[in-house]
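Below you'll find only one chain, the form predicted alone, shown as structure tokens.
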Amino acid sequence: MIPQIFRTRITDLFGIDHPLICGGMMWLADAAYVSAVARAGGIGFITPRSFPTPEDFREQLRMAHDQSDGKPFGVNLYISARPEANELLETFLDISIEEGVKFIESAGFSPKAFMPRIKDAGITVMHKCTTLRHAVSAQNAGVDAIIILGAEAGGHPGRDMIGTMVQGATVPQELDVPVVLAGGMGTGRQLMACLSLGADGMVLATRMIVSAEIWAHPDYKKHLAGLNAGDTRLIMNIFGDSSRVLSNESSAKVLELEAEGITDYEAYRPHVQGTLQKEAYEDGDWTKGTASIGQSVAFAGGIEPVETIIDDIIAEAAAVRDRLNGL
């Protein structure tokens, strides 16, 4: 592992080596990944809706645990719209205190409902959001930090579909808490960017897919392997709420009948269904599901191990500040 080159505010406050926030994939962030990201100097967060019980999710984390050789990882929380289905969230709230996790990843809806609890326990959160007005109401509500997404970001970037240069130009200025950047990074080149711009530190997600240590079968990994940028689509708009997937049959299917105009969701349900993505993770048939794919799926490259993907964007990065410091 190459040793810590930058400290910001982000590597302080989570006690890592390297400005890189691995962020919460659904079906992927297991312990065995979350604990490479801890290890190669980065936090990773695990995703407890991935697992079939609240149980197994507990056993993940004493898992990663056991694995991250003592360096800090998180937990994901997602916090829906509709109360019932914030019911779960509660439980996977009270097994993370009692697991003693000290870092979460909020998405979704405001935290605040739930802040008072995550303080209490002593737990450092930083929340997702894809406008500055949404990141300033987080941070009243009391979070550590802020992701914030740019239109290139898999899965929901926003309804404003503002890309990441521009967020990331006007949003860290705004607040006082340390922003990281997502949507479409992938590189060191990014990561100093990220830096110029005013963030302390850069989100990765669909980069570290091709990852060693993400489960999803190789035949999938194969293929991001072998995108672009432009290989990735827009759908759901005609429901107000965009997300940015995988170009494939499914997502095609998706757009096909929003061209036609239907609104009724259960004609979309058998294309969109999660079981479908972890069906192509689980098999390698990338054609089936609408997987959350942002623009960098274009840095993917091949297989490698967490550690070498870190490494190498850390090395550039440096490369990056130095031959800045020559101009």
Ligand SMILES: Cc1cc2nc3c(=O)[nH]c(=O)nc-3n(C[C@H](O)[C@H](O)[C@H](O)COP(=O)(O)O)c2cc1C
Given for the second form:
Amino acid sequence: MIPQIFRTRITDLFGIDHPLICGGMMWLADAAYVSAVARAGGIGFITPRSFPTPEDFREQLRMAHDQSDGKPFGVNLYISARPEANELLETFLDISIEEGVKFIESAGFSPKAFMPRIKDAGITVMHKCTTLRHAVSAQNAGVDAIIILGAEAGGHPGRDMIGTMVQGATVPQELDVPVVLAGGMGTGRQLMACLSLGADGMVLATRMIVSAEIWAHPDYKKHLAGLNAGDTRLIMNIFGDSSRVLSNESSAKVLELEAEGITDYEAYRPHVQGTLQKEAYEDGDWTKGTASIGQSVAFAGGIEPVETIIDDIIAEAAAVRDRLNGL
Ligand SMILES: Cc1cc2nc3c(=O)[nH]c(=O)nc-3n(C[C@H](O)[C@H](O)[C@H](O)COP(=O)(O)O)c2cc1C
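Show the same protein again, this time as the form predicted together with the named molecule rather than the form predicted alone.
Every component of the complex follows; first up is the chain already shown.
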């Protein structure tokens, strides 16, 4: 592992070596992955909904604890706008607190309702959002850091589809808490750009799917490794909540339904249901499922250990800093 080169408010907040945050990834961000990220000097977040039961999630936390060499890792909590849909989230939060989790990446709706419990438990929380307005309200609710997502991101890039470069040039300046930039990231050049814009670090997600410690089938990873930035599709615009996903048969089918103006969600369900995606990761058949994939898939090279990917990003950023110093 490369020793610390870039110390920022984010490395201090999480007690990590590098300003690299590996965002939660449904089905994929498990104990093996987040502990590899921890050992490589970044921080990763386990996605509790990926496991069959809450007790399986607890087991993953214990495994991550054992495999992280005492380095930090966290939990990703997706908050729904509908309180009744957050019942399971309360269970995940209970288990996280019982198991001594110290870091949470929240996403989706405002974390405000959960902040008293999170803060009473001494947990540091970083909230992920797509607009300055939501970032300010999360800061006011007491979060410790913000991830601001740009339109290039895999998953839900937000309604306004603001590019990461513009987010970076507008959001950090308006907030007191540290800000990390997400969406389309995967290189050391971009890490330097994030720091130049006033952010305290960068988020990686799509770039990491090809890492050796991610359990997905090698055929799936090999397919991603051959893709370019244009190989994603924006789907589900018709429901007002777009997702950036892999270009494949399932996403093409969804786009056809949208073009026909169909608004009955049931017509979409066979193509977008999460279990289909899980199967695709299991058997390597990338043609099915609507996997969150960002434009950063362009940077997903061959299958390599997490540590190699992170070391290369930090080394490249250091080389860019030297080049800039010489200008
Ligand atoms: C396969 C995959 C699954 C994801 N699942 C989640 C999730 O469960 N919760 C969440 O908050 N974000 C999720 N995200 C979003 C990432 O954490 C991150 O915000 C985003 O992907 C960053 O953009 P990038 O993919 O261009 O790096 C997922 C992203 C990917 C690629």
